[in-house]
Structure formats: structure tokens, C-alpha cells
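A lone chain, given as C-alpha cells: the form predicted alone.
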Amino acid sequence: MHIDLTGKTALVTGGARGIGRQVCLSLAAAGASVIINYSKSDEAALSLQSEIGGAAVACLKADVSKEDEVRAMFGQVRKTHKRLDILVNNAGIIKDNLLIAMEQPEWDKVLDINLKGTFLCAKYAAEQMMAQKAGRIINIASVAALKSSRGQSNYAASKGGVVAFTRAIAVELAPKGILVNAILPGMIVTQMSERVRKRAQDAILAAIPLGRYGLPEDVAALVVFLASEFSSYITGQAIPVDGGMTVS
């Protein structure tokens, strides 16, 4: 199977870093457009830009929480590509607390970037996608959805949210040609795993069939082939990427 992005652009939220980084370099391996989206990893995002190399590869710094600055980047991405065929919504964050611990702030930031944000970037790429007739949102959710930690009580109705609600636009975006699906990444080698793999990393191995933690180049490989149109009959679905953890 050969997958030929060519003549796509795609944009990826918090793209500067970890899952997100390997994403776009998947993309830009397959032929796509790729612009950076990033909030605060500035030389992050431009090391990857320059690594990527090309005229296909562009930065674009927005907080995917805040509206105004989503809208912009919206408007950014129409005036200089002019089309968009792909949004991969991977942005998010965790703040771990028990529940009795947990300050209201803890909550709202997580819920902010990972389901808000979320939300905005697919409600506004949307808009141009119907107009093309045709696009692909694939949303970077977490087995947390399905099977949570203690701890974890605000990241997993974030991404938890974040299924439901692809589910939910899968069904209003089907008739306007856009799929849109979900992936759950499990136990992934990131900046952003590393503190919890440190801290339980023979109870979090046993826990996974495979017996290993996944890459990041697992997740991505999966978004480039639902980007790909050997995906055009899947939309709707939630689909972890760990190595067996949610089913054992």
C-alpha cells in the first residue's frame, strides 16, 4: 500500500512537539502540505520546519483555547493555501490530581486546550472543508477515554469528550464528505508520558500484551493512512493505538 498525499494541506495542532512532530513529518513523508500549528514551543516549531525543509511547510502560532486566535489561524491557513484536506486536532495537555485535591483551574485548563480546543479547530476547519466538498478531522483522544489512572480525573473526560464529540460530527459531517475519526494512543515514548513512565514503568508494562511502550511513529502512521482515501469508508470510530492495554 502506497499512500500519496500530494496536493493535500494538512494542519496539525500542537505539532511542534512529541506525537504531534511526528505526525507532520509523516505527512510531509507522504507528499501533504503541512503547517505547524504550536503555542509556546517557538524554537521547537521552527526546528521542525527546518528539519521537514521545503516550501510545503509552514508555522502557525495559535492557543487552540481561545477563539479569536483560532479563528485567525483559520483565516491564515484559506488566505495562503487556500484549501484545507486535513486537521489533525492534537494539542493537549495534563495536569494529573486526586479529585479532592484538585483545583477548579487544574480542570479548566485541561478541559480548555484538550476538548475546547478541540472543538474550535474542527467547528472552523469545518467551514472550509464543506465548502470543498471533501476533508479528513482525526482527533488525538487517549485510551484515558476508555480506561483511567487515578488521578486523571479532568484528562479523561477531556479526551473521554473528545470521542463523543467526533462521534457526534462524524454524523453531521458525513453528507458533506468530511470523515472524522478518533485515535487513542495509549502508553506513548514522550516528553509528556516520561514523569509517569518513570514512576510506574514495570506495573504500566505488564499492563500492555505487547510488552512495550509505543512511538510515536505508531500514531502517526495510523493518521496518515485515515488521511489517506484507503480510509474512506471509516468514520465515526475511536481507535486506541496501545499495544492491547484496553482490551487485556
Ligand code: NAP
Given for the second form:
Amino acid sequence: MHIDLTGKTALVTGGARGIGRQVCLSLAAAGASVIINYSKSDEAALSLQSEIGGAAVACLKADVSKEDEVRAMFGQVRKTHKRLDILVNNAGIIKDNLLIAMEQPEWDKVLDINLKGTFLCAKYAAEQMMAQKAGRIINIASVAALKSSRGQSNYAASKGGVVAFTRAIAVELAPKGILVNAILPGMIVTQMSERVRKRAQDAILAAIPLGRYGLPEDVAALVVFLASEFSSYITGQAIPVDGGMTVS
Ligand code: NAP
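Can you return the structure of this protein in the form predicted together with the named molecule rather than the form predicted alone?
Let's see the whole complex now, leading with the same chain.
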């Protein structure tokens, strides 16, 4: 099976760092033209663009939780790049706290970026994909949608929302030729998981049947598959990439 995404244009939200960065690299390696979205990591985005070279066709700054910025970003994509074949909704944050200590801004911020951001980007991408009668939307959710951890009520709610949203829009967009799936990463080695990995390394590894943390490459490989012709009969699914964590 050789995946060739030549001629496809992909936009990756939060593409400058962590999982998103590897998704950009892997999509570009498969032949796609990649648009790197970022909100704060200007330097990392520019350095990734130069590392990827010609396949990284743009770096677009936008906070995915702000509709005016998202609208402007997709307007720019339409104007400059004409096509949008693949959207990877990867941007996300955590703000962990126990329920009774959680302040509303901690709840709102996580829901705004993780869930509202996914909605806004999917909405504006779908407009363009519907005109093309084809497209792939890949939402990066989390195993937190299925398996609970203390202090993550806001994050779990946001990612559970992303999974339900994925299913709902997969049904709506299937007749338009747009396939929508979610990936549920387990414990992946990035800045986001660093503190938890340091605090509870032995317990976490004991809960992962494959006995290791995931790498951004493990998630990116599934993104590339879901973006390819080989997944053309898969839509509305939520697929864990977690070393078996959710089945143990
Ligand atoms: P990370 O290293 O902390 O990176 C987060 C990314 O999200 C950054 O590129 C950041 O870009 C972007 N971002 C944050 N707020 C944004 C906003 N308002 N608008 C646009 N981009 C924004 O985290 P990661 O581990 O790579 O996580 C990527 C995704 O995987 C997230 O959705 C996360 O929930 C999910 N996930 C991660 C794990 C894990 O173990 N690491 C597990 C399950 C799910 P800027 O720096 O430019 O703001």
C-alpha cells in the first residue's frame, strides 16, 4: 500500500508543535501541500515551514476559538490555494483541576479551543469542500472521551463533544463526499503530556498493554491513512491510538 497525497492541500491546526508538527511532516512526506496553522508559536511555525520546504505552502496565524480569525484564515486558503482537501483539527489545550476547584474560565477556555475551535474550522472547511464535492476532516480527540482521569472534567467533556460532533457531521456531510473521523490518542510524548508523564510514569506505563508511550508519529500515521484513498469507506469513526490503554 503506497499512499500518495500529491495534488492534495491539507490544513493542520496547531501544526507548529507536538502532534500537529509531526502530522504536517508526515502529510508533506506523503506528497500533500501543507498549510500550518498556529496561534502563538510563530517561530516554531516558520522553522517547520523551512524544514518542510516547498510542500509547506503557508503558515497562517489564527486562534481557532475566534470566529473572525477562523473565517479570515479559510478565506485566505480559498483565495491563495484554491483547494482544501484535508483538514486536521489538532489544536488543543488542557487546564486540569478538580471539579470543585475549577473556575469557569478554565472550563470555558478548554471548551472554546478544543470543541468550539473544531466546530468553527470544520464549518468553514466544509463550505469549501462541499463546493469541491470531496474532502476529509480528521479531528484529534483523546482517549479522555472514553476513559476518565481525575481533574480532567473540562478536557473530557470537550473531547467527548468532539467525538459526538464527528459522528453528527459525518452523517450530514457523507452525501457531499466529505468523510469525517476522529482519532483518540492515548499518552503521546509531547509538551502537553510532560507533567503527567513525569508525575506518574510507572502507573501510566502499567496501564498501557504495549508498555510504551505513543509518539506523534503513531498518530500522524493514522492521519495520513484517513486522508488517503485507502480509507474511502470509513466515516464517523473514533479510533484510539493508545497502545491498548482503553481495552485493558
Ligand atoms: P501541545 O504539544 O501542547 O500542542 C498544542 C498545539 O495546539 C500547539 O501547536 C498550539 O499552537 C495549538 N493551539 C493551542 N491553542 C490554540 C488556538 N487557540 N488556536 C490554534 N492553535 C492552538 O499538544 P499535543 O500533545 O501536540 O496535542 C495535540 C492534540 O492532541 C490536542 O488536541 C490534544 O488534546 C490531543 N491529544 C494529545 C495527547 C497527548 O498525550 N499529548 C493525548 C490525547 C490527545 P500554538 O503554540 O501556536 O498556540
